[in-house]
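Only one chain is given next, in C-alpha cells, and it is the form predicted alone.
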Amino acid sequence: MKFKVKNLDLLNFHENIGCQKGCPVGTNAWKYISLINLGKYTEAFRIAREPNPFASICGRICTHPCEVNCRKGDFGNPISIKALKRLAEEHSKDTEPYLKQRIKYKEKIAVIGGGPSGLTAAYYLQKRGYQVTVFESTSTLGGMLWLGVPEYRLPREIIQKDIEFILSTGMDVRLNTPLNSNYTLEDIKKEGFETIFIAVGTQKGKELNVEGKDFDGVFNGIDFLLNVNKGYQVKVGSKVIVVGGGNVALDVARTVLRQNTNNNNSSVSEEAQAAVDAARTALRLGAKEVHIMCVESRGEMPATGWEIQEAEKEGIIIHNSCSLKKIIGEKGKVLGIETLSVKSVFDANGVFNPILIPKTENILYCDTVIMAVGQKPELDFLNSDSNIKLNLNGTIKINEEHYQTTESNVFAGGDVAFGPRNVIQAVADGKKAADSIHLMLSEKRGEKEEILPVKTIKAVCHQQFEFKPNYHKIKRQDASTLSLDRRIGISEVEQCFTIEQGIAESNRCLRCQIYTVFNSDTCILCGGCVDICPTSCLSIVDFDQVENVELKKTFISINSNKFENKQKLCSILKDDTQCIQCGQCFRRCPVNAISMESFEFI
C-alpha cells in the first residue's frame, strides 16, 4: 500500500483552516471565536470587521460559507460561526468609527453604486488615502441590503451602523445622482475622476414571457421588495401565489404575510391585533394564504434551508416542480395560474434546462400572482458607443482576476459583473477591485506596490488555550426564532445567542490554526504519539510506502546521519482530516519532538 502525502507549506497550513479558507473575505473566524469564549466581544468583534466592514450585516444574513468548510462539521455540526459573530457585534462595546483617513494621493476615485460591493470598495480605497466619491441614484446607502432585504431578517439600524463606520473614513458622497442616458460615465471623467468603480448591482426583476402577465394583480417580486422597503402599502389579495425558488421568492412570501391590504381585522389572530395595537408600528397579516411555485425540487431550490424551513412554519406553502405554462384571468383580473408538471430541472451538463411532462395541466386558483424568478442590471448609462463589453446574460464583463472591464481605467463588481449573489461575495468583490485599482494607479505613478494573498504569524500557542473536557462532545448551538404568534410586521425572527449558548458553542472550536509541528531531529520513533491519538489520525509507516518523491530527498537528507547501521527508514503520517487538536501527541512525547503552533494568516 502506497500513502499519498504532502510537503509541510505555509499553503497546507491556510487549508487546514477550513473556516476562514472558505470566507471570500478571508475572515479569521477562529480568532474572535477564540475570544468570544474568553468574553473578549469588543476584540472578536474588530477582528471579525477587519476584513469585512459588513460584519453587522453579515453577522445575520450572511450565507456562512465558512460554516460549509468548518472541519468541525467532518465530525457531526459545524461552528454556528454567523450566530456567534452577531454575538460579538452585540456585545462589543467599540463605538469608536476610524479617524478621518489622510489623502495621500492625487487620483479622484468614483465608485457608481452605494451597495455592498460598492461600498467596501470605497472603503478600502479611502483607507489606502485617495478620495473617492460614491453615486448613488437613490437616497439611502445599502443598495439591496436596505431595499430588497425585508427588515424582519435585517433591521435598518443594523444596516446603518455599518454604513456609518464606513463612512467615518472621509469618503464623499452623492445621493440621488443616477446614471442614465443624461449622465454618463463620460461625464464623471470630465468631472476628473480618472478612475471609475461600477457596482450599481441587479435592481430590476426579470420577467417571464407568459400569457397573462400584464393583468391586474400580477406583480414583479423585486418591484414589491422594493416598494414595501420604502414604505409604501402594496395591495394584495386573499390569495397569493409567488413564483420561484430563491431568497427573493422566499423574501416576497414571507413579507406578504406581513402587509396590510385592507381595513378588515378578520383575517388576523387576536394575539397578532395585540401586538400591532401595542407596537402601533407593526403592519397586520395581509394574505389569508400564500404559496410558492418553482421548477425545482424541494432538494434543488437555490433558498437557503434555513429560510425554506422558517417559511413553512409560518404557513407558506411551497410547491415543487412545477413550471408556470400561463396566468388566467377574467376581465382582465388574475384568477389563477395553469402549471405543467417538471421531470427535471438539470440536463446531464447541470445547465438549467427544464423538460415538462405533457398532459400534466393543474390549476391553482389566486387573486395575486407574484413573479420572483430572476434579477438583471440597469445600465442605460452604456450607450452604444461605450467601450465597455456586455455578457450575453446583460452583465459587465470583467477580468475576473483584476475585476477591469474592457475599458482600462473602469471597474466593475459585484452583481452586476457577477449576476445575483449574496452579500460576503459582494464585500468580497469591493475589496479585490480596490486592491486592483491600487494596483493599477501604483503602477501609473512608477510605484512598486505588492498585494500578497496571505502572510503568516507564527507562534508557539499551546499553552494559550486549553480545551474544555469532552469539548467534542457538546452539541451545536442553534440560535432560537421568534414565536409564532409574534412574526408580525418587522420584528426581527432570527434571536441572538445568549452569552451561555455562545460559551457553549465557542468550546466546540477545533482551533484548526493549531498546528501539529514534528521536529524529525529529536523524534525517536518511539510510536507513542500515535498510541495516544483517539481519533487515530497518526501512523508510523515505512518510508518505501511514502510517494512523494521531493518529500523523500528532504526526510532522506535530515535523516541520513541517524541511520548509519542502515536501518529500515519510517515516517509518521498524520491524517489532517481526521485530527482534532486535543494535544495528546504534544504531551506524551518524551523527548518534545512535537510542538502545537498557531499560523495566523491575515
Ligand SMILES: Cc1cc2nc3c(=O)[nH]c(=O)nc-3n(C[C@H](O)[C@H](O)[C@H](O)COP(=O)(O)OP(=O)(O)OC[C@H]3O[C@@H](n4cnc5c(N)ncnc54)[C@H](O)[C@@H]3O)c2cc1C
The other form holds:
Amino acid sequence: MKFKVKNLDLLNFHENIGCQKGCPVGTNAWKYISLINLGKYTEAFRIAREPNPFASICGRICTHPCEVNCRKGDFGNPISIKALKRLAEEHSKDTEPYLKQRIKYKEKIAVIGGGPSGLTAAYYLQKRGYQVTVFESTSTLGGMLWLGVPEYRLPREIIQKDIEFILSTGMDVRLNTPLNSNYTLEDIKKEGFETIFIAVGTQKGKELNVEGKDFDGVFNGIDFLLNVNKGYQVKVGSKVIVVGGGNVALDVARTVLRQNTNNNNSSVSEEAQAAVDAARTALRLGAKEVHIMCVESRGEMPATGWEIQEAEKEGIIIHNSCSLKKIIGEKGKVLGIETLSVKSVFDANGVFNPILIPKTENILYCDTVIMAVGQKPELDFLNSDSNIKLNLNGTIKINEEHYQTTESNVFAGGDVAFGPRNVIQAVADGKKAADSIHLMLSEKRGEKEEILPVKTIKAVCHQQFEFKPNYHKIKRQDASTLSLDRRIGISEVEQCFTIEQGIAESNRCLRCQIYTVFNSDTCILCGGCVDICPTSCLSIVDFDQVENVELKKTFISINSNKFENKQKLCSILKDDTQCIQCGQCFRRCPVNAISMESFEFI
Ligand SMILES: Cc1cc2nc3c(=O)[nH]c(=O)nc-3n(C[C@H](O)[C@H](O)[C@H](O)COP(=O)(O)OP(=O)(O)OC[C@H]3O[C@@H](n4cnc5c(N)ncnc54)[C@H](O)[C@@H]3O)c2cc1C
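Switching from the form predicted alone: structure of the form predicted together with the ligand?
Full assembly next; the chain just shown is listed first.
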C-alpha cells in the first residue's frame, strides 16, 4: 500500500481552519468562539467585527458558510457559529463608536447604493483615509436588509447598530438621491467623483410571462415585501399561493401570515389583545391558508432547510415539483392557478432546465398569487453609450478579481454584479473592491503600497494548548425559537443562546487553529502516539510506502544517521482530516517530540 503525503506549509495549516476558510471575509470564528468560552464577549465581538462591519446582522441572518466548512461537521454536527456570534453581540459592552477618520487623500469617491456592499466599501475606503459620498435612492441605509428581509428575522435596531458604527467613520450620505435617467453616472463624474463603486443590488422582481399575470390579486414578491417593510398596508386575500422556492419566497409566505394578522389589528385595545391573539392563533391553525409552489423537489429548493422547517411549523403548505402553467381568473380577478408536474429541474450539466410531465394539469384555488421568482438590477442611470458592459442576465460585467467594470475608474460589486446572493458575499465584495480602488489610486499617485490583505497569509504561531475533557461528546446546541402562538407581526422568531448554551457550544469547537507539530530529531518512533490516538489519524509506515519524493529526501537527510543501523526506515503519517486536536498524542509522548501549537492567520 502506498500513501500520498504532502509537505506541510502555512497554507495547509490555514486550509485546515474550515470556519475561516469558508467565510468570504475570512472571519477568525474559532478565535471569537474561544473568547466566548472565557466569557469575554466584548473582545469576541470585536474579532467578529474586524473583517465585517455588518457583524451584528450576520449574527442573525448570515447564510453561515463557515458552518458548512466547519470540520466538526465531519464528526457529527458543525458548531452553531452564527448563534455564537449573536451571543457575543448581545453581551458585548462595546458601545464606543468608531472614531472619525482623518482624510489623507484628495480623490473624491462615490458609492452608488447604501446596501451591505456599498456601505462596506465606503467603510473600508473611509478607514484608509478617503472621503466617500454614498448616494442612496431611498430614505434609509441598509438596502435589502431593510427593504427585503422581514423584521421578525432581523430587528431594525440591529441594522441601525451596524449602520451607526459604519457611519461613525465620517462618510457623507445623500439619502433620497437615486441615480436615474435624469441624474446619471456622467452627472456624478462632472461633480468631481472620478472613482465610483456601483452597488445598487437587484431591486426589481422578475416576472413570469404566463397567462393571467395581470389579474387583480397577482403581486410581485419583492414589491410586496418592500411595501410591507416600508410600513404600507398591503391587503392580501384569505388563500394565498406564493410561486418560487428560494428564501425570498419563504419570506413572502411567512410575511403574508403576519400581514393577515396585522390587517385585523388596526385598532385593537389592550383588553382585546388576548382575544385577538387567540383569534390569530386559530387563524394560523387553518382558517387562512398560505401555500408555496415551486419547480424544485424538496432537496433542490434553494432555501435554507431551517427556513423551510420554520415555514412549515407556521402552517405554510409546500408543493414541490410543480410548474405554473397559467393563472386562472374571472372578471379580471384571480381564482386560482393551473400547474403541471415536474419530472426534473436540472439537466446533466446542472443547468436549470425543467422537464414537465404532460397531462398532469392540476388546479389550486386561491384569491392571491405572489410571484417570487427572482430579481434583476435596474440600471437606467447608465447612458446608452456608456462604456460599462452588462452580462446577459442584466448584471454589470466586472473583472471578478479586481471588481473593475469595463470602464477603468468604475467598480461594481454585490448583487448588481453577481445576481442575488447573500449579505456576507456582498460585504466581501465591498471590502475587496475598496482594496482594489485603493490600489488603483495609489498607483496613480505613484505610491507603492502592499495591499490586498485578503490574499495575504501572515501566521502568528505560539504554543498553547487547551483541552476540554469529552468535548467531542457534547451535543450541538441550537437556538430556541418563539412558540407558534407568539409569532405575530414583527416578533423575532429565533432567540439568542443562553450563556450556558454558549459555553457548551464553544466547548465543542475542535480548535482547528491548533496543530500537532512533530520533532523528528527527538522522536524515537515508539508508537505511543499512534496507539493512543482515538481517531486513528496517526500511523507508522515503512518509508518505501511514502509517495512524496521531495519529502523522502528531506526525511532521509534528517534521519539517516539516527537510523542507519536499522534495516528499514519508518515514517509517522498524520491524516489531518481525522485529527480532533484532543492532544492525547502530545501528552503520551515520552520524549516531548510532539507539541501543540496555535497558528493565527490574518
Ligand atoms: C426577501 C429577502 C430576504 C433575504 N434574506 C437573506 C438572508 O436571510 N441572509 C442573507 O445573507 N441574505 C439575504 N438576502 C440577500 C441580501 O439581502 C442581499 O444579497 C444583499 O443585501 C445584497 O447587498 P447589495 O449591497 O449588493 O444590494 P442591496 O442590499 O440590494 O442594496 C442596494 C442599495 O442600492 C440602492 N439603490 C438601488 N438603485 C439605486 C439607484 N439607482 N441610485 C441610488 N441608490 C440605489 C437601494 O435602495 C439599496 O439601498 C435576502 C434578500 C431578500 C430580497
